[in-house]
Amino acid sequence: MSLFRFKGFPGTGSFRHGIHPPDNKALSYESKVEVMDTPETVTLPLLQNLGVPCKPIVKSGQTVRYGELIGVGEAFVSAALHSPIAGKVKKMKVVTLPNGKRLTAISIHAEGEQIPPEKLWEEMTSKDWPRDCISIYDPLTIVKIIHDSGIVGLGGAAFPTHVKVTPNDTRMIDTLMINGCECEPYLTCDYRLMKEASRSIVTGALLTGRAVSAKEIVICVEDNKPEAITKLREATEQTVIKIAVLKTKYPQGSEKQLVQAVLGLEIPLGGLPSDVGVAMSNVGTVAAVARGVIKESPLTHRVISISGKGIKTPKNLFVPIGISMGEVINFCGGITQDAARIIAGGPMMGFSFSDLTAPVTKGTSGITVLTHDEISNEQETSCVRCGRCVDACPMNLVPTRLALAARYNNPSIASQYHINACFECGCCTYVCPAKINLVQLIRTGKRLVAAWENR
């Protein structure tokens, strides 16, 4: 019997269904964040967020400074883009991201004097972040700075942060929840950030809380991260912020499951956390908010994990957005001889890719390299209607019905069974004894439904 206890919050500290895959975090858990040098070239796709691409405002041959605005987010659900290096703009190009999207990108070649990236990381890890003067910042000013800084969700979804924190008279926010669960196997970038830069997270949480006028601020961490919990508790002393220590379970970091686990609230099907008075942000995101507001620095760098048994030296790195995946892998010693698959992100929700020229984007949380031994080569067989995928699904969906609807080109059935409520966590595929790639079929089904609805 579990000895887990959850006190001080309305929820139970966990959620219904879900799974317990091996977390494999030991590979990079103790690896302190290392800072990569400024690369010769960065490639910056104009779409690095959920929503609309930004509009480029620089031309080929133009010289830009570090942090200079190079793309404007003209739509509400869009994000600005800034140069992470000083250099000269090269000819626009088209890049393919690991998720298969082909996007126009700005390429910049490093020239002139660079701001040392070590200085940026030292700012992040400083203990001098203010906690007692947050009230001097007007909420709308904070929202504008977040917008102008190009900050998006750094947990993977890359939703423009200013959209989440913009005041809405019809949806009042009671609680701001900061997600530090990092339940995806292998990845440890959020853990290292909580351990090494807890003060910037706390300042960013206070600023974000003021922006949304939240009555409560809660930082949520799974109980497999005791050292991060200790650092956060020290950093939040004499503040209004609470720490919620949750049961380790996948996908605890999903916003619907996290709201249920901490607050005991059910977000309506197809709804958002704001429907129940909650705003959600990632620990890396609020650290970026702190830098944007206090240091007047836009989002140009982020922490990522490079892990897996197929990487020679797993690490956590502070890298400029736009650096190539290949350069990052080479910095970790390259891949091992038995490496079999490279994934952008973690193995549950990430995307396999082979083009190492693909750039790190704002939404890149890490790179996982798996070996042949870690990959199942079992052949797919027929569904035996065992119901394991139903038991595992945290959204209470019927994954087999969704997959069959996609396989047999039936968008009506897929829509009827709420295919768009699936957030592709991979629980169903993980537990399927028939080795059916349910998530891939569901992704196909979503595209079918979108085309069917727009016919």
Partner chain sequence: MSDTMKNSDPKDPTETAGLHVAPSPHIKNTGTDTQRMMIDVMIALLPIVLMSVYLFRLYAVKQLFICVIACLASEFLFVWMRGKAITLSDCSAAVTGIILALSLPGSAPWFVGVLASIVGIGIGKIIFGGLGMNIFNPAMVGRAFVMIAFAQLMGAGSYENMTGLVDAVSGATPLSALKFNGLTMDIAPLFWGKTNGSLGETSTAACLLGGLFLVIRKTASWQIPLSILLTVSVIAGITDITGSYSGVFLVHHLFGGALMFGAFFIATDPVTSPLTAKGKWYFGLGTGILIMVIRLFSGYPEGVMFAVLMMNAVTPLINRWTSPQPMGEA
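So the form predicted on its own is up there; where is the form predicted in complex with its partner chain?
If you are looking for partners or other molecules, they are not here, because only the chain is given.
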């Protein structure tokens, strides 16, 4: 992208270091979002976000309507849970999510008349999302609706959104950044959402902006998604929202990197975007906010992309939360003969799993199936201190030092070199010529440091 120019914002449109993995988005780039039928059962883990599990308020045998509250988030960092289908509650069960967490889950068997999911998707893609008259909504009301709708970050981290937008006297928000970078290879769910449901994103952005009293609202998109940018430009005409077109680079969608790229601000080590007056939400999240506030529907469905060379027909799907991964994969024709690894999320930060009964959760952005050719089984060799990991690290750390400190059980060195600043984006491991899994060693190192600090 030699013609890349970045104007109108204090940042440079990019951040330091990072990598350029092949994005492979072409596989599912042009596939319109398809709506999946209501499944026979859904499994809803009580914890689908960062924080504390919600408290179930339904009993086995009870009938629930579509969108009925089935779990309340009592703690502040917790999210409500709603039924995405009409049906009968079955016995609680325990599920293992791809990230390794074993959680109690409410299981609901479909019964009675269902709201056709096509209707929900048509609602999302319609043109009549309001762009003015947003001021009739009181900021605190919006925050309450966000809380009651069980909205969490749909970009992957699944941080409860109401926590971010709750007014805080010590930290004023100047800028609301809507993250549509989608820098993970393969994933196209945010791209399709921006292209097909741009109006709902704009409404959600305006509502969220009102909730946090932001002076500026910026939608951030990488420059490899020109069609989404065009759609968003149309949809944001005559609004206060600005569009920032950023350089395509991994991990552009990481909040610290994005704040630096757009606003030129550095979030302090261990801090949050609110420390520099920024609130950040994914495009899917604000679309859910729009649905929650305008249509009074809770978060029950989401767009996911099922892609990878190991999937027969890559697709973007609108699915109920709680549907099993296996059903979704079968809907896409299943996996191919040479499929090697099934990943919840993208190939850089996603979790590989083998239990296909695991449900799609609020934070599942997609499923990527890689083939044997793509995954590297090469033998690890010695670190030759070439420094490529240092040149790739977007946090400006020294990954090799952190990893070796972890390997040789040296938490004091690891801590001295800021191991906890690592957000495990995987750039160092991607570039390492010795094929050392630095990220995994750093994860071990973080545990060592935590144990050492609590000794």
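A quick note: this is a predicted structure, and the numbers were derived from the prediction, not measured. Take the two forms, superpose them, and find the largest set of C-alpha atoms that agree within 1.5 Å; that set is the rigid core. Residue numbers count along the first chain shown, from 1.
Relative to the superposed rigid core, the position of the CA of H17 differs between these two forms by less than 2 Å. The two forms line up on their rigid core, and V449 then has its Cα shifted by 3.0 Å between these two forms.
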